[in-house]
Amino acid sequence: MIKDNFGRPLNSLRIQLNATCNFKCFFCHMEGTEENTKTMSLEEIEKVIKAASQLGVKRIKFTGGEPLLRRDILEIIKVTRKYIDGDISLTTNGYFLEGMAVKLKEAGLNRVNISLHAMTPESFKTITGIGSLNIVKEGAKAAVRAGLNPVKLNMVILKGINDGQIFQLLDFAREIGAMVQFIELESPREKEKEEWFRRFHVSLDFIEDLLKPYLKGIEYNPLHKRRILILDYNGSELKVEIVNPHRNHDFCMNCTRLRITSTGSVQTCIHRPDQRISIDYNNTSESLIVATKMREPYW
């Protein structure tokens, strides 16, 4: 396993399969890239994953855009399973999930993260531009039934829009047997004084205060040293992961991933488009090694 100059090992890849989406979430960071229609081929993706596995990578997460828009998504997962015996996961808006959950599981996917940023139809449409809350909820239920475990329901907290819907999401997660991720809105340093960020950003401390009466334990996700609150919530155990990346020293110092863009580049950090190199598919391992050595904490 290779390490960067700060002693952080490379053990996971976050692979952007496309940079297009059927939703239009107004805060979307598009994995640190611009919206475009260019994608890596199945063969190129296989070269990246094969090289990563040889370097000790055990975890792969597929993202977009919306990765389920890829017609070859099942083939991508099957190819990945040839090289990765560890965790293969996928982040999705859930729109296409109801009809695909079983097939994704059969292809070798372990689990899914589902973007569920609001629990009322009005606020859901405000965020996504699409009136499809119930479709996404049905997709989440299908993922649980298919055994994509754990199903994580992601909510980026937006001041004045969904910050009053914390318990509605917890109730739904308890009902279907999922876990929750509350995610802090983030921004690169040069944009954190912009009006949209100041308007919608809020610390997640208020959530932890709300959940104190239910808290029975704390675990840690080694990626970013994220805190996982274990709740006794209305008679059921419920796990809630707190993701607070904004200007967080511990978060950066415990980052162990590289990002692969849909255009075929390695990017060291979501906020560092200046640290992006094109993949040499004739020597993919070297591209990953060079990018790993470029990595530095961002806070």
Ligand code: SAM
Second form
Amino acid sequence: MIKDNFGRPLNSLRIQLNATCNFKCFFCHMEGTEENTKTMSLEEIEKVIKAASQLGVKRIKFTGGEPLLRRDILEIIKVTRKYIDGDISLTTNGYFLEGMAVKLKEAGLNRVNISLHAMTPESFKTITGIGSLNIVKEGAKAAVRAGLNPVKLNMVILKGINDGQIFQLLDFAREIGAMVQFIELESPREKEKEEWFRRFHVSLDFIEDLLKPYLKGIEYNPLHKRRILILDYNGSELKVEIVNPHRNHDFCMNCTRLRITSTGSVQTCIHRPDQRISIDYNNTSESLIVATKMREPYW
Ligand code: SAM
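The form predicted in complex with S-adenosylmethionine (SAM), contrasted with the form predicted alone above:
Expanding to the full complex; the earlier chain stays at the top.
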């Protein structure tokens, strides 16, 4: 296992499989990258995962763009399973999930995060640019049926758009047997003063206040030490993860991952595109080690 200069081990990779998406969420951070049609090949992805596993990486998260737009997504998961015994997960907009959930599970995927940023068709379209709320909801149900576990429903909270839909999302999660992840709107520090960010950003504290009457326990996701609220919600146990990276020292000190961009670079942090190095596929381990040693908390 390797550690960065702040004592943080490297134990997971967040791999951006493409930088194109069929949704157009107006707030999308693009994983700290720019829109691009270049992608890594299956062979290049395999080299990265093999090297990472030899360095002690136990968890792989695939993201995008939209990872399910990759025609070789099942091969990518299968090849990942050759090297990773632990957690393989994927974040998706859910649009293609209904027909793919079983195949993804069979390929070796453990779990899935589904972006479900609104619970009314109008606000869903305002956020994503696409009127496909029901397609995504069906995708979420199919993921639960396929045995992907847990299925996390991700909602980025946007003031004045979806901050009044907290309980609608909880109701849906309870109904289908999923869990919920509320995410605070993120932006690099230098953009936090911009009008759009100030207009839509809201701290997640109000959600924790809303959920207090249902609270029966708290767990932690070791990644970023994110709080997971265990709720007794209308007779069912429901888990709600809170992701608030803003000025959060615990978040940074418990960050144990590197990011791989769709163009084949290693990036140390979503907010540090200036700390991005091209992968040398002839010495992939070295590229991962160099990037690990560059990591520093972002606060
Ligand atoms: N297309 C997939 C999706 O929609 O989930 C994967 C890519 S998306 C960039 C990955 C995750 O980042 C999603 O859960 C999305 O909601 C979240 N996200 C995007 N922009 C964000 C922002 N500005 N702040 C916080 N989370 C954001």
